[in-house]
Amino acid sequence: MKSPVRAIILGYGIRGRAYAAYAKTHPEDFIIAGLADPVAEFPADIDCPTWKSWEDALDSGTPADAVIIALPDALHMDVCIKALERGFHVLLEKPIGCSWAECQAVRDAQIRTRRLVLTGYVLRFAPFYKKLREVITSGVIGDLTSVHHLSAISYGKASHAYCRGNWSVESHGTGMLVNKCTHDFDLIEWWTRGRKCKKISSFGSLYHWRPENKPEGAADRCKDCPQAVREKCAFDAYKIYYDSTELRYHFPDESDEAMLKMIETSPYGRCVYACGNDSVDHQTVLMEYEGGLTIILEMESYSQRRNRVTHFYGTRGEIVADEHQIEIKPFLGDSTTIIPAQTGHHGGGDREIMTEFVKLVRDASPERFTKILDAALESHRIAFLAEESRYTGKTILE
């Protein structure tokens, strides 16, 4: 029997906790060798060293095979390179870097050290998306001619992460498209199976969560806002975090008492029109691939539901997928619907990526490691080109 993979987890927020959970369900495969986070409270029953800084963790000499990096985006490149240079394999939460130059620096370090860098693209490992790719590649709808893909974030999640939260200001890390939709660009690269993107244009802006749209009489914090104003505000923090439990998983303590304290004291209790944010709240990307395949990616904050809906058009039929079911509609023959089984966060993707990470670390195949990172880098390249198009107003030609 192979020994469990021992990993130090750097960053114990929502993503760090998600990866750490694998140790409880698969103790024979994965052991937490240490935890580092400057502000998080660690579990009382944790049986490993803890640190307040990632530097101390990497310098500690703690025996480990790997490092999981779930720190703020701006730290990803530096921490990943240092972890590789110390001989660790790495599971790196996306994005790989905050610019294409940073991504290239990580690739250089990976080639130099011959260690694994697996990007946290959990959707690629989710059973739903595995089944969807299987259906697409089966040829049931012929050759793909176009794809329309909607990443609907929902007004609650978007206001949490990209208005009030960690990704509200682009200069602090990356813009919303790179942070959120590298998942979607990765899926697109998976679906296109190696075709090269030839042209890309993108349009987007911060449309609504701006100071000039602040309702008359509204305060800078929801706790100070008049009741009459709050009642008419869909983005009121009490509605999003206290009345609803949907987003509480972002916090270590999900109790009502903790939510009230959080609303009253933390950045998540600020008025959405007074957050100093500049991340876009909607964006559209138009892409043309080799052979004439066209793809539209829409990222939208102002949706009721948080889901992804994809419409594939082919020469012999259509496929519509909404993260719940896959509808196959051939031009000849009957339509069919597939509902893949899904359990766990990201439809099981969090669990499955950890299973793959453990397998890759155990197999230790340096020749494969570079290919794995290069596949992840392609989605970043497209995302950064889309941002270049948005900033410059030009179509980017490859």
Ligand SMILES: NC(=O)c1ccc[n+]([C@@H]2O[C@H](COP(=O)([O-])OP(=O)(O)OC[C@H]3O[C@@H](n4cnc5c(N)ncnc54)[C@H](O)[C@@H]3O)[C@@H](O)[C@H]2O)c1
Contents of the next structure:
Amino acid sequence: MKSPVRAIILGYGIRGRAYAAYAKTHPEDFIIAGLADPVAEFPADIDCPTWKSWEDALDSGTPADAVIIALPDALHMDVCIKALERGFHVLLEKPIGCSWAECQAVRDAQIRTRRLVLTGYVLRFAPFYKKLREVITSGVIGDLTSVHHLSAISYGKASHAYCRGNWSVESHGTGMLVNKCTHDFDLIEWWTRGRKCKKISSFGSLYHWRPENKPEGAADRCKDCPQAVREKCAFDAYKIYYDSTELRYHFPDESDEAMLKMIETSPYGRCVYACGNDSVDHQTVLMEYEGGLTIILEMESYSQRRNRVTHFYGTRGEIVADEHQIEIKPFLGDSTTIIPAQTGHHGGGDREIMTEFVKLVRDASPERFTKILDAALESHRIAFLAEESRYTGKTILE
Ligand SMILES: NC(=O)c1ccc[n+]([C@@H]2O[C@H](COP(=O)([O-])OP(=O)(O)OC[C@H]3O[C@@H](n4cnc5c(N)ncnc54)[C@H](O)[C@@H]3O)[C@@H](O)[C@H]2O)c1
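Other form of same protein, the form predicted together with the named molecule, not the form predicted on its own:
Now the full complex is given, and it begins with the chain already shown.
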């Protein structure tokens, strides 16, 4: 029997906690060797060293096979390179870096150290997306001619993360496209494996959550906003965090009392029109691939939906997938619908990526490691080129 993989978790926020959960369900495979976070409360029953910073954790000499980097975006490159240089395998939350140059620096370090860098692209490990890829690659709809992919974030989640929260200011890390849509670009890379994207154009802006759209009489924090104004505001923090429970998993304490306190005191209680945000709230990316395949990615904040809907067009039929069901519509023969079983966060992707991580660390075959990182880098390459197109107004040719 193989011994469990021991990993130090750097950053014990939402993602750190999600990966830590695997130790409870799979103790024979995965052990938490240490936890680092300056503010998080660590579980009382945890039996491992804890530190206030990632530096202290890496300097501690604590024996471990790997580290999991679930820190803010701006720290990813530095911490990943240092962890690799100390001989650890790494599960690195996306993005790999905040610029293409940072991503390249991580790649150089991976090649130098021959250690694993597995990026937190949980969706490709989720049973739904595994099934979808199987259907696409089965040839049932012939050659892909075009793909229309909608990444609908929902106005609640988008206001939380990209207006009030961590990714509201592009210069503090990465903007919406690189942070959120590298998941989408990663899926696209997986669906089109082997075909290179040759041309990219992108358009997008911060359309609505701007100071000039603040309703008359609105205050800078929802707690100070007149009831009559709040009633008409869909983005009112009380509606998003108190009336609804959908986003409470972002906070360690999900109780009503904690939500009220959080709305009164934290950045998540600010008026969406007074957050100093500059991240885009909608963006479209047009891509042309080798062989003429065209792909449209549309990212939208102002939606009731919080899912991805993808329409694949092929020479022999169509597929429509919406993270719940996969409809296969060949031009000849009957249509079918598949509903893959899904359990757990990210459709089971959080759990399955950990299973893969443990397997990769145990098998330790450095020949595969660079390929794994390169596949993840492709999504970043496209995302950064799309941003270049948005900033310059030009079509980027590769
Ligand atoms: N794969 C996914 O689907 C997915 C989803 C959400 C977020 N993410 C990524 O995961 C990362 C973390 O996001 P999150 O939502 O968990 O954020 P978070 O804010 O909940 O967690 C980050 C944690 O890092 C801690 N931290 C900050 N500086 C530190 C330091 N010097 N040393 C140790 N800890 C420190 C913070 O206190 C915080 O608890 C981000 O890069 C984000 O892009 C990935």
